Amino acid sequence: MCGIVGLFLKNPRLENSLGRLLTPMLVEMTERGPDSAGFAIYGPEPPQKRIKVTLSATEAADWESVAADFEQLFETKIEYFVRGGHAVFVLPAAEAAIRQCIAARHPGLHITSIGRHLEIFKQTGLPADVASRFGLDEMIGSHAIGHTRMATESGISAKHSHPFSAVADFSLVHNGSLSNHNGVRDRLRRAGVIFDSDNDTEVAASYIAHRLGLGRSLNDALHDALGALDGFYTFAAGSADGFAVLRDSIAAKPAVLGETADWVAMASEYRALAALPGIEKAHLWEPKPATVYSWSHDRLAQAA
């Protein structure tokens, strides 16, 4: 059992309250998930010709000295900041440079994302515990998703936790489990993946962004998945653009959505919404079984 949480901002003016409207949101959830927490967020762009990379370690961390490595590299400043035991560094190098940078240089580093937008954080403890540890509060974006885990298949740490995410500007939370996440995992190896654990979500994540890239747009990569992935879930997905939620074709696992003008919000209970600006003239309504919701701020551009 765990808890989900997504948080849309159709309103711009929203944008600097993202963290804040967040918090409260993953809070609500920790009697789902009370051994970890962590949350995506799509902020600001990096300068163009940049790529922001969220890294964490499992030990104390000398990030001065990476940046200090990652300059001598590239040479040329390098900027990053440090929230909590995450530090976020903004490089001049294309996504598998990067993942290859860090692997050969810094093995003892882990990539929690990688993404013009996208950056994560995740660690053990409560959900308010994390929240308060990275300044969720604090923290300004266009949407956002979050999870608190009570650990089932795998084990309690910051690599276990959600969100995951295997490619740029994509992440994945999950509620529920998969039944053939070994088998899949075992054809995305064949296929030159390469996981960070053998929780079945970082699965999800990495079959879903395989297709991603081959070319097939979020809503169809899950609409793939419902085909691929047995089990029971609710999945919420971010992307650069936008944010998607899917239930199974039994739609087992709880989830509720809301919709206002200036928002679009999900959570696997009514409560985690209650505190929303503009609820009580909310549209609510329980995600149907195997259909994709999602929306962009593309789409919202066109149609206004």
Given for the second form:
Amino acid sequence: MCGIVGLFLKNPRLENSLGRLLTPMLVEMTERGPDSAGFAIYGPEPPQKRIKVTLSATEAADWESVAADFEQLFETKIEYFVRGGHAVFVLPAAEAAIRQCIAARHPGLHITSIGRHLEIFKQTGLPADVASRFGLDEMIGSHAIGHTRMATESGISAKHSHPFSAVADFSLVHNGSLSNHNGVRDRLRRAGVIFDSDNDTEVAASYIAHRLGLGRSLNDALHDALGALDGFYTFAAGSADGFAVLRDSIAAKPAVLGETADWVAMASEYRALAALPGIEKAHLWEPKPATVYSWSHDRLAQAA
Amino acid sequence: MNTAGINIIDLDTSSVRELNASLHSVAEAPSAWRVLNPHGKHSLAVGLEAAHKVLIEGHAGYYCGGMNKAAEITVRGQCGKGLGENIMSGAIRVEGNAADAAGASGRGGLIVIEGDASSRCGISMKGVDIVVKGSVGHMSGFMAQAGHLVVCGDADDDLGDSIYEADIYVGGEVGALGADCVEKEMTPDHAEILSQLLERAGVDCPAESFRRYGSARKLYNFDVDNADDY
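The form predicted in complex with its partner chain is what I need now, so please give it after the form predicted on its own.
To see the whole picture, the full complex is given below, headed by that same chain.
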């Protein structure tokens, strides 16, 4: 069992409250996942030609020396900020060089996300403790997904926690279990994909990222996942511009969606939505099986 | 609290366990109850043996009214998974929608859902009557054994999959029938049963448009024609 939540803000005036709104959603899902928690926040963009790289450390990290290495590599001043055991670096958009630098000079660090918008924070512990350690309450942004984990198929560690990201600005959380992840992982490895863990959800994230890399849209890549991934799942996925929800064709894993003029929210259970402003007037429904539901700021702007 | 003979329990200040303990402690004296601020909490008003009238003023979580024996429970909102699971008798009414597996394994009584019900509505039902004013999701009536499932709207794919017995009445469209589920003749007797169910449920829906579905009874036993496979 796990709990998943997602919040997509339609009203930009709520963006300063993104973390404050997401925290009670995540904490309400503690009974579904008390061993680890994590969240992907789509926050403010860095300056042009820069990307945000979120790093997690298993032990106390010397972030200053990491910054010094990046400054030497890029021959420019580097900015970063520390949250809990993670740090977000604003770096020139040279993903391969960044990955190489981390692997060679700081093997104890793990890249949780790369992107213009995305920051991923995840850790073992009760959701309330994880949220407060990272200061989720204060985080701002346009949308977010989150996860509370009760591990079944792989170990309990920050690396095994959700959300997973496998390509810039893409994040995925999962409630359920995949039965063919070893086969899909092998095929992706042969195509050159590198994995950080033996977790089944990482395979799903990498599969969808691989499809996105082939030029598929997020909606199309999620449709592809229906054919390629066998097992039980409710997924919530985030991209730079939007948010999507998908359940497998049996739809045994729960999900509820709610929408008002100001936001779209999803959760494993309704009670996680109960504290949202305007919930009493929200349109509430259960997403159908094998159906992609998605929202994007671009589409909202076009419709306006 | 007791105002005008109505017991009020506010779940912002009382726990679900306190609510259920209160409802169980006065089993021999049926009374009226209002439950405030449910906020989607699970297992509200479960296992009620007394003929209480319980009004839940908001959304309920999983298993609301489960194992009900005699109470009349009304939910002024939506319900989560497993509404009235294993209901024995009594009645549950939901004014909004219900999530999946409403009435699961129910042995008797009546469940009325005024909105839509999600997937697997009436899964393994064993005698309960379920009336859904809206539509139902996929695999409703899965392995149903006895009772009636009435759907005024549409039914998604795999309706009545692996059904043993039980009658399913659908007023709208049916996506696809599940394994061993077939359309059956609507005899005057069945039309009468349907009309009575709609009346008991207080659902105003013309009975003429309904079609009846049930078991082809081909999955009951091993088919001897398969013996050649060995």
